[in-house]
Every structure is written in C-alpha cells, then in structure tokens.
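Heads up, the chain below is alone and in the form predicted alone; it's given as structure tokens.
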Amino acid sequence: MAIGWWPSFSVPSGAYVKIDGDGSGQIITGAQECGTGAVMTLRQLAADEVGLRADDFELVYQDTSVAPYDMGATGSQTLFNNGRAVVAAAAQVAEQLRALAAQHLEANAADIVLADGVASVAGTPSASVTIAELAAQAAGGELLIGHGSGAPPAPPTTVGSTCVGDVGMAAWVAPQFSCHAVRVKLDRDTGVTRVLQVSAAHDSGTIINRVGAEGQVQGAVLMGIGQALTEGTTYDDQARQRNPALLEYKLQTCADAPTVDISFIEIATPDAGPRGAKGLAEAPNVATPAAISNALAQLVGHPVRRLPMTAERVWLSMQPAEPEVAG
C-alpha cells in the first residue's frame, strides 16, 4: 500500500464560447490535447451552462494565436484552470439565451431554464423555445459569443512561513490524495515481478467524466507499473543511450496489465476547479510504484532501492550477501 499527493496549481486561462446560427456551439481555447482527455470535458462543462449536449459543441483547440492564453496540460491542470474559463464563457453565453428567451416568452429573464436543448419557463414548461430556435434569430442580432477567464483561486497565506516559498505553497491551492493497494507475484527462480490487481482510491474533487477519469486512472496505473518494472533508460561510457526504441525500452502493454478497482472519494473542495473538480491525469503515477516497491520489500525481505526493480535487480537483491574476506 502506498499514499501520494499531486498539486494543483492556479493559474489564468481564458476561452471563448459561442453558438452558431444553427444552434451548434464551439469552444475556441489555447488549452491543447495530450493525452489527459481534459479537453473533451470541457465540452460537457459549456453544455451544461447553456442547456445543450456535450456533442452539440466543437473544441477548436490547435491555434495558440488565435485562442486565449493557457498554461498547459502540464500538471495535469487543464480542467482545473481552462474549466473555470469555459464555465465562465458558457455562462454570458446563458444570459443571452435567457433574454432572448425571455423576450420570445414574455418572462422574467431569471425565471428562463435552460435544459436538453430548450429555453422553458420555470414552473410553465410549456410555455418553452428551442435554443437552436434562439440562436437562429441571434444570427440576425447581437450574436452569440462569450468569453471567459474565471478568477484562479488565491493560494494559501505563506509570506515568510514556510521554507518551500510561496511558488511551492501554491500547490496547496486544492491537492489531491490519493490511496493505492497492490497484489504482486515474484517468481523467486528468476525475479519476474506481475502485478495482480491494483486498488486505487483518490480524492480529485468532483468527478464531471467519470468514463474519461477511470479511463485516466487505468492508464496511469499502468504508467506507474512500467515505472516500477522495466521502464528505464540506460547508457554506455560515452554517454549514449543503450536502449532508444521501444524494442529495447520495455513498456507496458495490455498483456501486463492487471485489474484496476477505482473508487472516487468526491470531497467538496473550496477553491478548486469547476464544481469543485481538481486534476487526474498524474496523480495514478505516484502511489503505484511506491505500493508495488512496498510489496516487494515484503516479499523478498528489504527494499529493492532502484528503479526499475527489473527482473535482475529484484534476484541479484535475494541473492545471499558475499562473506567479507580478511585481510
């Protein structure tokens, strides 16, 4: 078993949301897609502010020059920090469908709800418009466009408390916990390690896309085992690597990968990311090394102290120590 922790800094990011004539949306951000799957939430997040489907909006994400600024995915920050943008854009997007609504409807703007794809008043769902019906009279009108920021949640009060410093403080702004249990196998003839099955609990906040974030706790899980067992580099005494292809470089594949038993533990969070969520991606590739390393030292004794504890390394470790020759 093993704990970890992974930070959550805040930052600014911006984006831009808006609706077509058609009733289409679109998200125009700086944030960009490698591999953590943030970037597809964020269509889910815009949806549920102007009451349509997340398939109805189109991440626009690939021009930095044209979209508002982001840090990066790096950190595992996306949905923490260009969540709150796209909440924040999504919603002036809202008020306008609501006063166009509430125009259509002779309503009250703040008694309009917008949900499946339709501006209703509240209490009178008959009396309702299609949003895609909004929108097309918005194209001969003030369009419909928003843009957001969303004020990055200030860090914990740290002026001269602490040896870290404040940039390292920072990370405190809503951290996640998380809580790994791993089974293993050693083959003692020959120091083969397979990980059976791996528990992982974690505290990211709200969860928005559960299908994406198990989705990121398995690869992850996985990323941590490859760390564990085989994934290293190596060089010879002039200092070129030994093993630069995947030949050579032994990843992970689905052959090695065990049962994965995820449980969110979604604990409200003050001064996180939208509704509450923090960030996933990264967090898996801290516990499940250290868990895996636990489990060894169980078995063979003490620790086996280098990554990756490789096959030879975890039999050299059994191994009985040379008796020291005197003199």
Contents of the next structure:
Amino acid sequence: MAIGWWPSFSVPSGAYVKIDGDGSGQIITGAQECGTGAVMTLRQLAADEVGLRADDFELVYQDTSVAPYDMGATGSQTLFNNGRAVVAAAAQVAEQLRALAAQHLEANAADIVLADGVASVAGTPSASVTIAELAAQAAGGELLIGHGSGAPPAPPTTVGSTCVGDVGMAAWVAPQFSCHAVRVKLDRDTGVTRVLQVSAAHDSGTIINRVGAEGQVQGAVLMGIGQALTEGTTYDDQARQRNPALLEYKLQTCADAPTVDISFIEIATPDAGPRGAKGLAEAPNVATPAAISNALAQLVGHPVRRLPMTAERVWLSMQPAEPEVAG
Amino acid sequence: MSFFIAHTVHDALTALSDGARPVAGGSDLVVGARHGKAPLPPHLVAIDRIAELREVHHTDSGVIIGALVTHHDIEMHALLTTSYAGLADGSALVGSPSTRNVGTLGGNVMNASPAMDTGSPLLVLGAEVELQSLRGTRRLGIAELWTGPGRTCAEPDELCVAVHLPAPAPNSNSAYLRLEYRRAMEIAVVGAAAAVTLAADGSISAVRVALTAVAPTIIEVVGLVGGTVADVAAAAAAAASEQATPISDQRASDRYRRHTVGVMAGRAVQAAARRAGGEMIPVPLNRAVGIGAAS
Ligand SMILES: Cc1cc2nc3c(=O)[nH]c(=O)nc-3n(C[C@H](O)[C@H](O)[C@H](O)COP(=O)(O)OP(=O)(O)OC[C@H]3O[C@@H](n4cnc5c(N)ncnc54)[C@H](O)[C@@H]3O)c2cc1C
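Next up, can you give the form predicted together with its partner chain of this protein, since the form predicted alone came first?
Entire complex below, previous chain first.
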C-alpha cells in the first residue's frame, strides 16, 4: 500500500468559445489533447455552461500564436487551468444567450435558464426558445463569441522557511491525494513479479467525466506497474541507449493488466479548479510503484532498492550477500 | 529488386534456384529489415499462398506439419495441443495474436533464432525437417539444421516444406516454459522443453530436455536418465544450468540466465510428467504454472 500526492499548478491559461449559426459550438484553445482526456472534459464544461450537450462542441487545438495561451499538457493541469478558461469563455456566451432569450421571451435576463438545448424562464418552463434558434438569430447580428481566462488562484503564503520555498508552496494549491493497495505475486525462483490487483482511491475533487477519469486511472496504474517492474532505459559505455525501441523498453501490455478497482473521493477543496475539479492523469502514477515496492519488500524481507525492480534485481536481492546488478 | 508470388511448391523452388529468398509471414524477415538487422533481400518469393503447405497431416507414424502452418493454427489444433502439447505451448507464446496469425512454423524454424519458442519443443519431440529443392528432397534431424544464431545448414535453394514429428510413445507428453517479463510481445529470456515417458509405476523411463536462449542455437541437455519425477526434474535443472552457455545482454545477465534456465527445465519436466500421467494442463503452460500464471 502507498499514498501519493499531486500538485495543482496555478498558471494563466485562455480559451475562446463560440456558437455558430447552426447551433454547433467550438472551443478554441492552445491546450492539447494527448491522451489526457481534455477532449471530453473541456467540452462537458462548456456545454454545461450554455445548456448544450458536450457532443455539440468541437475542440479546436491551435498553436498559441492563434489560440489563447496554455502551458501545454504537462503536469496534469489542463482541466485545472484551461478548464477555468473555458468556463469563463462559455459564461460570456451564456450571458449573450440570456440577453437574446430575454428579448425573445420578454423576461428578465437574470431569470433565463439554459438547459437541454433550450432557454426558458425560471418558473415558467413553457416560455422557451431553443438555443439553436437564438444562435441562428445571432448569426445575423452580434455573434456568439466568448473569451476567458479566469484569475489563477493565488498560492498559499509561505509560513517560515521550507526546503522548497515559494516554488514548492505553489504546488499546494488544491493538492490531490491518492492511496493505492496492490496484490502482488512473486515467483521466488526467478524474481518475476506479477501485479494481480490494484485498488486506487483518488481525491481529484469533482469528477466531471467519470468514464474518462476511470480510463486515466487505469492507464496510469498500468504505467505505474511498468515503472515499478519493467520500464527502464539502459545505456552502453558510449552513452547510447541500448533499448531505444519498444521491443526492449518493456511497457506493460493488455495481457499484463490486473483488475483495477477505482474509487473517487469527492470532497470540497479550497481553490479547486472548475466546479471543484482538480487534475488526475499522472496522479495515479505516483502511488502504484510505491505500493508494489512495499508489497515486494514484505515478500522478500527487505526493499529492492532500484527501479525498475526487474525480475533479475528482485532475484539477486534474495541471493545471500550479493551486490545488486548495475545497468 | 523483384517480388514473385508462388502458388505451387514447384514455382517457389524455381524462384529459389534463381536466387530468390522465401518470405512466409514476413514477421522475422520484414520486421528485421525495418529494424535494420539485415537489408531486405533483393529478390523475394512469397510462399504464403501455397495452399498445400498450410496443412497438418496425421499419419500412422506421427504428424506432418506444413511449413506454412501458423502459430495460431498450432495453438488451436486439437491433436497438437494434446499429444504434442510442448510445441503448442511454444506457439501459443509467440508475440501477440496478430504475430501468431502471420508467423509460420517454417519461418520460425528457418529463422534459427536461439530464442525461438518452437525450437526446444521440436527438438525434444524428435522433429525432422523436410527440405526440398529442384535437386531433390532430404530430411534431417532438427538439431542438425541449426548451425548458429540465424544460421542453418539448408542451401539457399532449399525450401522447408514440412516438419515431421514421430508418434508419441504411450504414456508420454511434453511441455515448454519460458521466462518472460510480461505476458505478451515478449521474447524468451530463457526457455526449456521436456518430453517424458512414464513407466507403469509413474516414474520417468525416458526423458529429453532442450534449452532456449542459452547458447548460439537451441541445445539438448545431455546425460539425463530416468527416475522419480522429482529426481529427474532436479537433475534436469542442475544439468541445464551447468550445460547452458548464456550471454549477458540487456535482457539478463549470464548468471541469471544460467540459474533460471534450470528453474524452467525442472518445471518443464514436472509439467510434462503430469501431462504424460493424463492430467490436462492447458496450453500455454506459462499461463498455468509459475511466473505467468493467472492468479
Ligand atoms: C512482434 C513480434 C513478436 C514476436 N514474438 C516471437 C516470440 O515470442 N517467439 C518467437 O519464437 N518468435 C517471435 N517472433 C518472430 C516471428 O514471428 C516467428 O519466428 C515466426 O514464426 C516467423 O515466421 P514467418 O512466417 O513470419 O517468417 P518470415 O519472416 O517469413 O521468414 C523468416 C526466415 O525464414 C525464411 N523462411 C521462411 N519460410 C521458409 C521456408 N518454408 N523455407 C525456407 N526458409 C523459410 C525466410 O527467408 C526468413 O529468412 C516475433 C515477431 C514479431 C514481429
């Protein structure tokens, strides 16, 4: 078993959101989707803001010379920072829609509810107009375009002196916590270790897209198993990598995947990102290798001190008075 | 550069005699060329459409496996997975489902990698390869075929058309295990196959053991005699570790290979004996016992 922690880096980020005359929306962002799940989550946030479906939005990734700035898909921060920007941009479009609907329905803009593709008056659901109709109207006049960034939450102030100083403190804006438990099987004659089951509990704040979030945990747990057991670069005496391809740099495969039980602990965190969400993608990488290492230490009677804990290293660590292998 | 598609053995032999190299599934030849192992030969003859080489024939004296029979065919074959289980253990471990669907037994054998997974099972099962050229046909014991890593004694104009396996003796069976660090897309770190025959009292009356990835070719362990299953397994483990001449590379050190090939040999003997005694251990053995087991 092991616990993990992952930061939320509070940094500037921006997005445009627009809805075209046919009622379809677009999110134009400098943030990128490279498997992080942003593609679904950002659309969900924009859709919820304006009362459309996530499917109604297209995510348009652009170079930051064209789209608003984002720091890139690093550190599992896209939702935390670009999510905030998308919500702010979509909120401007929602304001425009409310104003249009208010005219249409002869109501107060503040009383307009945007949901399920329809703008209606609170308390009088029969007074309504579809968002597509409003979008068509806007296409002939003031276009539905929003831009947003949102103020990044301030980091906690440093109290006294810490070894990481202010830079480290910034990482404590809305931190995530995790706890993983693993069941591991060791073949003592060869040192080969198999992970049979992983239970992963995560506090990532509000989970906006559950299917996507579970996929992130499963993927990261598999990568964590690889880090623990099989993935490592090796170099020859000329400093050339000996395993530059996937034949010898051994990722885990589907056939190796254990059962992964996932629980999300959704508790409110001060300064969390949009709708109380934090981040996720890399966080499950943290505890898995540590949990495997702890399980192995229990089985062999001492920690195996080098990653990856290859079969040979595990076996050697069980041999009497032998130094561990290099390389 | 020329590429010729043969539909009959004769077409293929003619192309070979004109200097072409055969390509079956291409999962060694083409993949190797892309990885810069060896350039693609300038003249290729594709043999994968020669229907007659895709068949498995069961005869009175044993079984004849056509060179184009794939690893998937073998792992699914009713007779091969039961009476020649060690071979099926090997085929079922090759690469991934897609590799097993394109990779052929002939290609595995003729590629002559010391880490090939069908090598040691074929050796303990007493396999012979049938080589054909326009000059004629010959059969030789499979151990004679392999002369070094990636090298065989076949002439460039010879096509492997089939692998012959003798009928197993009563109360005998085989098993193959490999050391692997993951359960798919893996290459044997080391491996061992055993074929055993049981006497009426359940002890082993005849045993053969061969080793994978611990020498320039697949090698047979010499000097083994019958005895109780436990004794033979222990003797096989010790002899395997002693007779192996492994190298150190990034997959494993020589010391670790020498130790683990003994572990594999001992376990292969035990599993072959259980199968010979009538127990059904499903193919591949790696998923049923030890390191790769499901739980
Ligand atoms: C991703 C991947 C994973 C793999 N994993 C494994 C593994 O786990 N275990 C393993 O043993 N192998 C593995 N291999 C290697 C390969 O798949 C097998 O060796 C396969 O059996 C080769 O068969 P083939 O038909 O593709 O051979 P080809 O590539 O077509 O041919 C291989 C060689 O044999 C020659 N040849 C082919 N057929 C004949 C014939 N009938 N007569 C004469 N010469 C012939 C060719 O000229 C060539 O030199 C893997 C390969 C890949 C790409």
